[in-house]
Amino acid sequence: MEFKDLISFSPSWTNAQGEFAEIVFSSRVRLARNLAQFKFPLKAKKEELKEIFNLVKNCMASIPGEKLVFPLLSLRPLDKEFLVERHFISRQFFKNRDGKGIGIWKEENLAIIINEEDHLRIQALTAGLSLTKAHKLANRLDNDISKKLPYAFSSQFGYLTSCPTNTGTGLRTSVLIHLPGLVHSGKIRKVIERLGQVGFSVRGFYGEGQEVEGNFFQISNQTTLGRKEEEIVDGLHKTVIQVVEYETRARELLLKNAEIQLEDKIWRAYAILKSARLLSTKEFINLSSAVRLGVGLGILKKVSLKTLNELLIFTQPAHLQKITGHPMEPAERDTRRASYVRQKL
């Protein structure tokens, strides 16, 4: 397995197959760890990071499974942008290339993050509210590197961490989901502000900094310190359920009070992806989202949601370049996108 076979398989985290897959895109577990008697990347000399990288490339090497492993400065800048479509890395991890690295498994559930904020973030994704299971394959592996590196643990405080808010369990759970009957209700904001005052932060399709496209949102828990792995993950679940619940009560709504509208809305937006011959990125997201609403409520039959889920991944810029071979600008990518979404649906 070779970088560029990226490329040619869906993350696995695309299929569609987890709990309330219409509404809840993906789950996302990550564990912030530290190398014991190492300096934390921030302060650390280049040649302590590339220590850091090598050992953690060995370590890699003894854990079963197909997978990548490769330094930062190894890739061209299509590939950064790639994998920040396929949500392993932010343009943050651009900076300061030194010693920075990334582990991918084959089936993209799993990815290890060498050097960013922390010497480690192990990374597992999974499709539709499946947050305990991607729990359970985050602690598995780190129980693997556990084994052969040892951590920066304190008996006080738990995993040390670069971050304060990341010491404890060093664990961020989130999930991505969509929520257009929220937004065309307009009760997006008062959902946002419920969850921010029990603890929970939102954010746009590629996180922190981002804007929201497409009614995508972003939910993750802001602290870990003094409470259990099993308790963040339990109290995110139980928040997206309610989250769902409201989305649902919210599209039901939207489908009594003005269902020709919301019927013409959809259907337009599906006449258009199956027509035209120009689509830009937001422009597909946007259009997307109206489709992903159809299939939802049954008004669309047609169309699979792994379709729609795998459309939102390989229409971005670096991921049409790399499946046509060549850099393109952003007209002709346009034409492309076009292209590729007409032969899809």
Contents of the next structure:
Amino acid sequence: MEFKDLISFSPSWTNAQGEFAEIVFSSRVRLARNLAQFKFPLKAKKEELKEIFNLVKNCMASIPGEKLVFPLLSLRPLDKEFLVERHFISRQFFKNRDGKGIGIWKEENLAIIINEEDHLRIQALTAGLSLTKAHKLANRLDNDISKKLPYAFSSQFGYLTSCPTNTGTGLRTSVLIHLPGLVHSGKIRKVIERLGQVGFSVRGFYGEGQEVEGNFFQISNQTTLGRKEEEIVDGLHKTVIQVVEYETRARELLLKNAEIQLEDKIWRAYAILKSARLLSTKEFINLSSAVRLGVGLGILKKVSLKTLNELLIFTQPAHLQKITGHPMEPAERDTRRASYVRQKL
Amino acid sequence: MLCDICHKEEATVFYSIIINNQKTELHLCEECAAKKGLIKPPLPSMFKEFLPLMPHEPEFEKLKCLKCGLTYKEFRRLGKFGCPECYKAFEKKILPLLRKIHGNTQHIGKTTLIQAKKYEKESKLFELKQKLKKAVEDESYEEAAHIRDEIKKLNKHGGTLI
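Would you mind generating the form predicted together with the partner chain now that we have the form predicted on its own?
The complete assembly is shown below, putting the previous chain first.
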């Protein structure tokens, strides 16, 4: 497996197989870990960070599964953007590159981010609502690593992390969820407010600091200390089921009160995607949100959720440029995006 | 590629403007791009939301972690620790902070006992070595000898600590 092969696969978390896949796009579990004998990335010297990278790389080699490990310094700008679009890293990761790296398992359900805010960020990403599955994956990898590399851990504070918001379990779990019903009925504010009150944070599609696009939201736990991992994961699972119920009810109500208007919106969105010659990322995301709603409601039967999921990933700027094999200006990308979407639908 | 404006941070926002058919490309870091109004400023990190809850106490700002050199003042500014030892160095200030963030100060989740012991042994050793250094500097040789014995003991039966 090589880096250039990544573009030819669809990540396994886009396969729309998990529970409530028509509403919940994907589930994620992330564990923050640090190696006991080193300073955290904030204070560690270049050489230390490089040593950590090599230790993790060697450790990964002894863990089963086909995978790739590479330093951030080896990547071209387009490859870095590609990894952001693939949800492995955020742009923040590009700063101070020494010793930073990424390990990716072939199915892309598992990854290790090396020397970001913490020495290790173990990430598991699965399709639909499947938080327990994601947690098991991450936990198993964590066990394997902990046998080889001693972590910074105290019996009072648990896993010691760079930022006190991750101390304890180091566990952040989240779902990417599509809530057009709640957005259109204006109930989303209330839901977000309520989620905040019970210890969950809600953000836009690409996580921290991004605006909401295509009615996609990310819901995650806020606290990491003083609760067991299973309790944190189960807490989010139960909450998401409730949000799914609210969303389903909102969709039913929309159908009841404005069926023809809703159907019109869905069919128009589908028609534009099927025939447009120019599509910007934003327009695509918003139209595909309406089409996704149509698929979820059983109005559009010709389109599969899997296709829609893959389109959301593969129509992003760096993906399009990697598929085409050469850099493109935004205008050229819009043409290429439109033809890619027409071909897939 | 570094930011065209501050020349310090990595450029992550690429922006091109066309004036009279002349194209100018700008490569900016997120902060400078936000200042120019090209992107929305990044949301404050979760930690910063808790900062106002931490009272400003100048007497604590001199606190310093002996292992990595991070001062409490820096910690307040950055919201990040420099090494695992910082948790001990700033312990008094961290307990109330953790309670505010998590509503809790005691970990009850996954534990790798061997690791906990190993870490705590290393941490204790570090602490003793610091004490030893100070004792020697203060010429309290009796105390220094006592600490040396403790270090020896710990190295011998490290596993039985806690």
